[in-house]
Amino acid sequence: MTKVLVAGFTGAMGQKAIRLVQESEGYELVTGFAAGITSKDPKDYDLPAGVAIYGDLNEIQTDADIWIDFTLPSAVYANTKFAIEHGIHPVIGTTGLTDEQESELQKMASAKQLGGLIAPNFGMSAVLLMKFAKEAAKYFPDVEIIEMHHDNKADAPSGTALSTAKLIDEVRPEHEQGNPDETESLSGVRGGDYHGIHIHAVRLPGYVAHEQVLFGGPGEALTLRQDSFDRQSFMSGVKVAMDHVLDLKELVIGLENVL
């Protein structure tokens, strides 16, 4: 049995990850971690008696093989570092890591020859959107991104939108987009700017996770869109990560790189 720790197990995504592990053949939930919780009785969380519960990162003692993380942007770096240092394969669904932090974590994992995965989005539709957007950017270099999420999301822009921009930037020809003399009568109205690619973040109740990538060209336009209507849609990607992560020898960024 492959043993699994779920960090952030009391949250909405963490709860779905718990059920995924429990329902997947060949996997065993051995540890739950949620910063700040006081009760260590698994029965208080409707978990089997043998599951160890922790509320403090530094107190964790586990023989888990995989660390699934759905926590907070402020905690994800320390959590991932802890997992790598303790030889646990990280599967990270929490966004908010900087490029520098990802690079540092990759170096740590490489030194231990430990495989892991950081995925800004585990939804298959989002992974395909990023793949298609990168291909389209070769032909439509003028592009903007709109991401829409529930109003409780802690970070902006979303990790998916930022990753989409990074993938587009890899193939997008260098050029000036838009009016070089434009001004903003309302500060920030043009959104964030990643190497000339504007990213707009929407936060509204009723939304879950959605993204549009808009391409424009002379006399035509192309719009790519994906919608996640339920967090359950992310679990197919988490299962793919669980099935592959023990075979990896490095920390991989992006689910598309293990498909």
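Instead of the form predicted on its own shown above, give the structure for the form predicted in complex with another copy of the chain, please.
We keep it simple here and write out only the one chain, dropping partners and molecules.
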């Protein structure tokens, strides 16, 4: 039985993580942590009697094997450090770590030979899309990305679209794409340009979070598409992470690197 602690267990994602652990064969929820909560009675949170509850990081005493973290940008570094120091495999879904913090945590984990995972996106459809896009780009160097989101989203492009472009950029052969004399009669129609990869962002009501990667070659096309309708989808990725993290020997960034 693998023992699991959920940090941020009172939040929306934390609650989903709790349910995932409880419904997964071979896993046992042993500890819940949510900064600032006062009651330590698991019944107050609809949890079984044996689950230890903590509201203060420094008070935590646990024999958990895995630390699932859906907390806050301001808390995630301290949490992950705590987990590593106590030999608990971190599975981090909270965003907000800087590049420096990530490499520092990776060094700590390395020193302890402790496997862990930091994943900005646990949606399996997005993770597989990125993985496949990187692989396809070896054979189809001509590629464009279209991401589509609800119209409340303020920033463009999406983090996933940019991550996809970076992954593709790592493998595709250096080359010129498109007509060298290309002109825009309406500025911006050819999208954003990331190292020659064009990225387009669509914003419409009704849409949730979607991404397409379009590859073209002589006489054929390959299209990868993922649709996220609901953050519930993240839990399938968290399950994959739980299943792999004990076997990892380092702190990996990105679920696609575990598959």
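Residue numbers count along the first chain shown, from 1. The model shown is predicted, which means the values in this text are computed figures rather than measured ones. We call the rigid core the largest set of C-alpha positions that still match within 1.5 Å between the two forms. Residues that one form lacks are left out of the comparison.
Relative to the rigid parts that move between the two forms, the hinge contains Phe229, whereas the other entries in Arg190, Gly55, Phe229, Tyr45 stay over 12 positions from any hinge.
Rigid-body rotation of the smaller part against the larger part between the two forms amounts to 35 degrees, from C-alpha fits. In the core-superposed comparison between the two forms, the CA atom of Ser158 travels 7.4 Å.
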